[in-house]
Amino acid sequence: MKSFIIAYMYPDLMNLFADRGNIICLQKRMQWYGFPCKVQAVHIGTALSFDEVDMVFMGGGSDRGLKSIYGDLASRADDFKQAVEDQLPVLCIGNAYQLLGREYETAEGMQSGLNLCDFYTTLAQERMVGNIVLENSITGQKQFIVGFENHTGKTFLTDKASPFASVIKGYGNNGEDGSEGINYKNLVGTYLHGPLLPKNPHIADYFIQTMVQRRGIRTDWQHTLDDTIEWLAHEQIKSRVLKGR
């Protein structure tokens, strides 16, 4: 079988709050479940065709980060956003998913998003940080997703939008509207550090089963592997936010 291949994007600038973690956790559960997976690492001028890869992820970086790999990711759009319409499974943490948007603001201003989703950011006076606890359906069922946030942005959803989840314990998108995030088809926005998929195995799972079923690989796709210790700690941070500890 023709491995896997997801393309991280700027892993040497887009790298905060253990945000490589995604990468560690989606390739070992790949190959766990018997599908032969590559990284492709995407740096400031490497070549790339969202053709040829089965999963682009960016973590969070710095402003500094963002403003080094702005030019770079902006001449890539309209591939990008192409590939985002034919269904490429997509994973942009933090800032990350504040350029996804119309606009975001920074402490030079406002500055112009890649406008592949519709929503903006605006700067908060006070940092919203800490544990988080979210409810979702994107695996077909409601289940929890707990992560850690850590943002300045206040990040509001048009009504042509969809949150990635809703907030029951935490800030989210601005702490105002209960909405955190972004799911358009198969991308996936949040402000969830972490990092997020190694405690939410689900969510990790359903990136996998996307993969796969893109590939038009037939497969009844049955868990199979031993997440035992994966939901101890996604239910230990659970507890914790919800007894307000």
Second form
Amino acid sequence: MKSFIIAYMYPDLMNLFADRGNIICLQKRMQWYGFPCKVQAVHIGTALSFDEVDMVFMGGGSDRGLKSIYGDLASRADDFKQAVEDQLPVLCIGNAYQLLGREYETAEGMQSGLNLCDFYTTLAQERMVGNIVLENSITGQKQFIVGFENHTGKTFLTDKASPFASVIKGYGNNGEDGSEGINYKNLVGTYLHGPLLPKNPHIADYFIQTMVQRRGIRTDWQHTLDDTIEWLAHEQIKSRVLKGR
Amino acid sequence: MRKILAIFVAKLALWASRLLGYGGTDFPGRLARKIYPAILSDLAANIDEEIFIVTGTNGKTTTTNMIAAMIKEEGYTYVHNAAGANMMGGITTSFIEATNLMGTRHFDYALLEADEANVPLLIKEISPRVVLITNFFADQLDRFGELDHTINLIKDAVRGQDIELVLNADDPLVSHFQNETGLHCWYYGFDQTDYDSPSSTHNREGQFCVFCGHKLRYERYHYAQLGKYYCPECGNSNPRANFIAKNLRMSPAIQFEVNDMEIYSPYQGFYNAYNILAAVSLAKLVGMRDEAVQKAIAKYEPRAGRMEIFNIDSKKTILVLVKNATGFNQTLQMLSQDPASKNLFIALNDNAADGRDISWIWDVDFAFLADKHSRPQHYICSGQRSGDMALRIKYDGLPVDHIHISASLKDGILETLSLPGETAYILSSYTALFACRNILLKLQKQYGSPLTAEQQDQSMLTSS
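Switching conditions: you have the form predicted alone, so give me the form predicted together with its partner chain.
Then the entire complex follows, led off by the chain already shown.
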């Protein structure tokens, strides 16, 4: 089987809160399921053809990191947008998520986003920090999602955009409307660090199944993984957050 | 009058919290500041010679304690927040504890370890002669926002003040303070050593030029982002060091020369060589005698949890504090070099003092252990986030049936000690450290014998 390829955008500049854990998780689970998987690091100036990768991942960075990669990513925006329309699985965290919208605010004022989705981000007075519990049905059934958020951006979706999940406890997109992240086709943008995927194996598997189906590979997913530790870590923090501790 | 009341109440609170067995020393200071907000600036006026502040991510406590040992060796009196209470409350407490009821006792020096985020507040209330910055690593980011923000806060706070800076010339995140503050800066750094490498696996924060954002090139790395670097775009490179350490030896103990002074320390690890160099540089700058400096360092012993050895039922049991990815990685490197058969216990909490966000454990690299012969046999994960810790280890490819979860610290430690193996490593984040230490002390009392002189020698190992 031809290896699956995950494009890891700017691993040096966009990994402030150890979001690389998501890449480690995806690659290991693919391997455990029996799908060969390579991670292709994409740096500023690295050639990348979105047609040749199975997924794109970008983590959160510092303001300085975001500034450095902005021009490079903007030059790829048209191809990126087309790939998203073509159902490419994409996961963007923190300010990489903000970058997908129409515009976002930094200490230096309003900046234009890549305009891949219809939302915008303003700067809040107070930082929104803490453990967070969400709920969504992206896998076909209602399930919880746990993580840690740490952002000053307040993101507002327009009517045309759907959130990734709804907030059970925590701030989410803006601390006001109970929405968290964005989901458009197979693109997910979210504020969740933690990292997101290891403690939410169902979300990791959602991306894996999407990648595999896009390749036209038929599988009945008989082969399941032993996720005892994954769910234990998930439950540990979920029960504490829900109890308000 | 309010000043005396504040001192009296805070001393009482300190006495009461000690009596009740609380280690925390933040509260009495905070109380005093409520009663009399100028308490810290008032008491700081009783310092006759100089005030020194030590800040940075790693090595603050060790560096500060070493400087204290030197001042003591010189026979001076000083105020020092020794308990690692490095927020405004804790620093105020240390002044109150040292002074008399009238608040009139004088001291030669004040030596203050300050949390990075507290430096701007501290400088508003007292006037230090020197601020020493050890290094900047991503540490408990959720408390401060981001590293850049912290660095800028400190820069803004010192700019235009009558302060000298003592800086690490090998850290690109620290060394640019001169250009941006215009203050007089003194630099320390390591010359080429036998322990350098051409690449670094744990360098995220400092890879990019702070001036132009271009990727830095390194001639050599000492560890993490510390090393000899230059920016191919704008020419930014290490500043010339005033205090240069040469001929570094790390085995059996740390030895090097700084500007012709020989240094010997029973410590281990490159990060401790940096702590020693930082302390020595400040001592040289303020004119301490070489003999006092050398003597203080040679006999300096590590503090609780900065690597302490217990002997329990003839098993060597080593307690290490781990608080961020850099320190954790250093500890794993060190234990992988220990040829003894061993098991590893890790207690991970996520209280405010540990840092609420534990994502950083995904920047800790266990994968290299997978094919090391000397790797720990079993991994016992404990504390509030035992599941996360176990998950991290699992995803770095270590055998799942050797990863155990025990939410209770005591059960986990007992399990670790009962497994076959010559040595047990007990790693703990901050808020579980004292509980782990108490468990180990009790067990040692019950089953152990005190260490022999030879074992004691080996116990001088340490970790930041």
